[in-house]
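Single chain ahead, by itself, as structure tokens, in the form predicted alone.
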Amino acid sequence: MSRKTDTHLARALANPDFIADFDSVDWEALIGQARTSDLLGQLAERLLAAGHMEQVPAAVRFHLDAALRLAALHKASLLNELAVIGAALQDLGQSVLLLKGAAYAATGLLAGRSRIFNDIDLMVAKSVINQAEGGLFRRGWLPTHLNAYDQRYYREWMHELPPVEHRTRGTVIDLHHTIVPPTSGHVPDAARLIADARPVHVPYCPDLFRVLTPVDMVMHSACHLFFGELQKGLRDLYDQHCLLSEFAAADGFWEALLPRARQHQLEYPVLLAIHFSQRVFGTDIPDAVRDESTRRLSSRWTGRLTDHLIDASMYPLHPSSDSSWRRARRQILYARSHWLRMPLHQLLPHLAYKAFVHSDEQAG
């Protein structure tokens, strides 16, 4: 008889030798869970590394090799972007940040390798980002979310301006101006966040692009999954693995990450992804780190209740992983992801706009 299935994708990826005896059921669940979770080029990645493509039957093996070229387009097609984005901003006489899955692809680092994106995230400071907006415009990306709700929800509230598409290429931009909504309560430094950046190579755009610092990358990261809807919450919470695991030979990595969570007053998603990569993958965290973590995070009053609700973010959405109770549990997260965002006043408006006039105008 099979094992259970419902946890074999992060096993997978935590340690690819979990493979080694399974049969047609485990795979099917295996590589379902990993489609579902925009993960199976990254478990292609971990299987070629670990040497146990070999291991694999031809016909999932087949579902793999198209994962990674498909991957390697993604990464093409990045660098082509960013050279054109390149010359739309080159005028702003100011860095530009990658975000996220841009970021880790440019720099080679573990959490992009054969990651897919859907969507290119940029940075730059508010006091440009209309600029940089006209840029874009300018060489043939639009503006979406064109109702006059749906500006002022961006412009006014948010820590992005609404996504803007390629006319003709379909690529989508986001462009942040800090990595958390102001509404939010919680005020990062945006500038010191921008002026410790890195820079980061990329063909045809010299000295324009930058990368957060590693530490800040991890604290963005959080941000994005356990801020957000939790809607990839596997795949994100791979992404910090990687990023943990990759950044803890760095000089003074970890000794710096909650303290300086803190000073940007970001510590609580900090605290969540140390917890949740440990428990998940089994990311190696120093002892004294991990202590504090679980420390501060029981200190909450909320702590049980939230880490069982984000438990069930962590399973794919797929019917050899998911249950009543897991999609149950998605929905208050994913109110509670609005409530993060939103102070009262302002979230129950929202909300009420989004299940009558906004549903309405759509139904129109």
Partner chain sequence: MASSSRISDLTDTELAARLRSPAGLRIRLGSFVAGIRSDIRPVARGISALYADFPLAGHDEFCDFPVELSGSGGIRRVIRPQAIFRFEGMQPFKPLPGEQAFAMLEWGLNWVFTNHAQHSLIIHAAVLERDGAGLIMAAPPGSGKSTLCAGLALRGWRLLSDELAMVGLDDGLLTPLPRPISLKNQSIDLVRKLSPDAVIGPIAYDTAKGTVAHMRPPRASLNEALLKVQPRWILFPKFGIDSPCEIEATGKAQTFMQLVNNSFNYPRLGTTGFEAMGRLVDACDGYTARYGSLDQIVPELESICSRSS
The other form holds:
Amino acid sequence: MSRKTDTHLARALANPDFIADFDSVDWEALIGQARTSDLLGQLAERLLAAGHMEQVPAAVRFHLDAALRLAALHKASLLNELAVIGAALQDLGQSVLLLKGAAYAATGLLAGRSRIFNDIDLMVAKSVINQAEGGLFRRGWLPTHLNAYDQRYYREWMHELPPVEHRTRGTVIDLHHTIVPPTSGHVPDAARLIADARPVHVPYCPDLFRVLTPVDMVMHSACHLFFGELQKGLRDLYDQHCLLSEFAAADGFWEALLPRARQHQLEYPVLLAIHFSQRVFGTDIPDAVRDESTRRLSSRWTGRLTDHLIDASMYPLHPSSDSSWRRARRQILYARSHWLRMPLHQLLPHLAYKAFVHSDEQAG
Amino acid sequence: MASSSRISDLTDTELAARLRSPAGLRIRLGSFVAGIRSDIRPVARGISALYADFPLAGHDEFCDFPVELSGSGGIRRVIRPQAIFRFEGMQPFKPLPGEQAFAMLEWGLNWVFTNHAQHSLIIHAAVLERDGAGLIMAAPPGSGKSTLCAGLALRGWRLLSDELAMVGLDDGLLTPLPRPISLKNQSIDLVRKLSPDAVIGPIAYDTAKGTVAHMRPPRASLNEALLKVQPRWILFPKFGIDSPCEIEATGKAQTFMQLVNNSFNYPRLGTTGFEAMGRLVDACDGYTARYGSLDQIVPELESICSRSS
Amino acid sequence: MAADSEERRWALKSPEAISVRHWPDGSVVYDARESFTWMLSPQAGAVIDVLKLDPAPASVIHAAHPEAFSDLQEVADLLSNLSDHGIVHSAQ
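Give me the form predicted in complex with the partner chain now, not the form predicted alone.
Following is the full complex, with the preceding chain placed first.
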């Protein structure tokens, strides 16, 4: 049979029953989209939880099983790294927040199940961030960006230090002091985020690690997604869908979400997260919250355009779901991600420098 | 006819048409189906020479690995043409000069298999089978492993792979993935002279690995490509010009460590990898062999392998 | 050898992360925490085996593997050597 395949992955993740009458063309599109979006493990997890693995043809199941195995290795490796990081940072005398994937996995959240980690995101108070970096250096992590421009770019303008990479194991850590770049003009109260964070137990670690509260976690995930370059748009939005679905049951979650986001000047990304998560994955959002989001988003004059651009980044970069029109919109979105993070007088020289260095490296 | 036919059943025009079709040429590699798309003529020539005996997969079968080898567009098509490898639309490597297109397909497929074999411990090794028992020859490039592998395959050993030993994490067995044997520099002529049966494909000059060509795998090996094999011997070959032939037993701990150095995914597998490697070493006799010619080592090796099998 | 050093207890840094296999030509040790594999003498392998369970003094290691060592001094020397390489450390 031939049908449109471009939303196969989102639809299968939203509702696994969607695979019921799949033929090999459908499966190829689904697996290909999941591979290119880094969502194969989560897809497997979703089909497994729905009890649909038996319906999956053996050849396809092989790859889902492979993804589950790979994800299990990522999880084991994360726990090992956290044990080493725990030892490296225990003298800090302050809590260390796990962010994003590491937080989801350590807390046992749905969003962290069979998720792939490219790096480990940590957050500490700005006053101890250099000390924390030193602790990691002593345990074998090394700076990745040795060039002076990059070092300055991160240290002056960003919400994180240049990534550090372990010299033998290759694991990468991003050390943050807040959840959005200060240059974006949004200034969340980092001290409050840290003070409100909740302890999380990590095996073989001192009592050191914390995770953001559910509301803050959603807020950060939304910032990461909509202030970022949206290169893994669908994967990050699926995180959002899992978080919202799982936290929905918690007392007072929905009542607190938007007010709290306003307090931290981060309402806009949260509104987008609610809107897109609902549109792409059919997330169950209470009517009142959904109505408020729609109202506030439509009052922004750039609303429709942004909506249209972001939509393009929610399709996997796979031949079965990509098109030149979507590629063009993603290009614009890439530029947008920079102007959201930085005023133009800083952004333009930065992009010029990057373009220059990039073409230089290609020539060499 | 669809699923029992082989590449050699296709005319050159049919083969080129399948390579250009959206689904690609569907070909069975071990237990997998690859969908190969290409508009580059040397790729079609290489496939027709080296994959002649490979079975075609049916059109309604799931394609495990869609790969594409395309030329660059625009002026690059004429001046210094390039070959671009894609997997699922992604481009994991930089383009190579157009004349290396077929070699790039082979390297690309190696990359695809190493990255998707989460069920196996993968060792950079040639693997062959005789009397139901597996021989793993592990060595870094330049140690003569592929030449020795081609030599044994031409003497009737079953080829499992010339590059990747895939040791099952669950069952400890070797999964066959017979594909063309990669030959470099002098070994291309050497193997050509070994047997009139040796079919050598297109030659790529000046690659990162020197001059590269491939030998067609024996048809009998393809017929048994789904039969897993119990590993029995591990050999570390070391070719040296004019070297006398010396084969000595290697202790298991020593063998373990050498295999670790030749493994692609051992570090990623954590404790699972350690356990799998331990089981493999327990199941095998280890040897280190220095030799100066195939004439010396092949009889020695065959005598060891019939003695202890 | 002074009595106090015989009584000193030795430990592995992260025993829960250590796996070990023994063969006649040596023992292979894997540290999952550091993702590191190395080969040790059969005697050193025996030491790791004991310390994996609990920190222990040389005398306990000697008693557990009398076949592996000619005397207690040999155990003590080996421990000090392993300690120099950061493989074991003093538990007190």
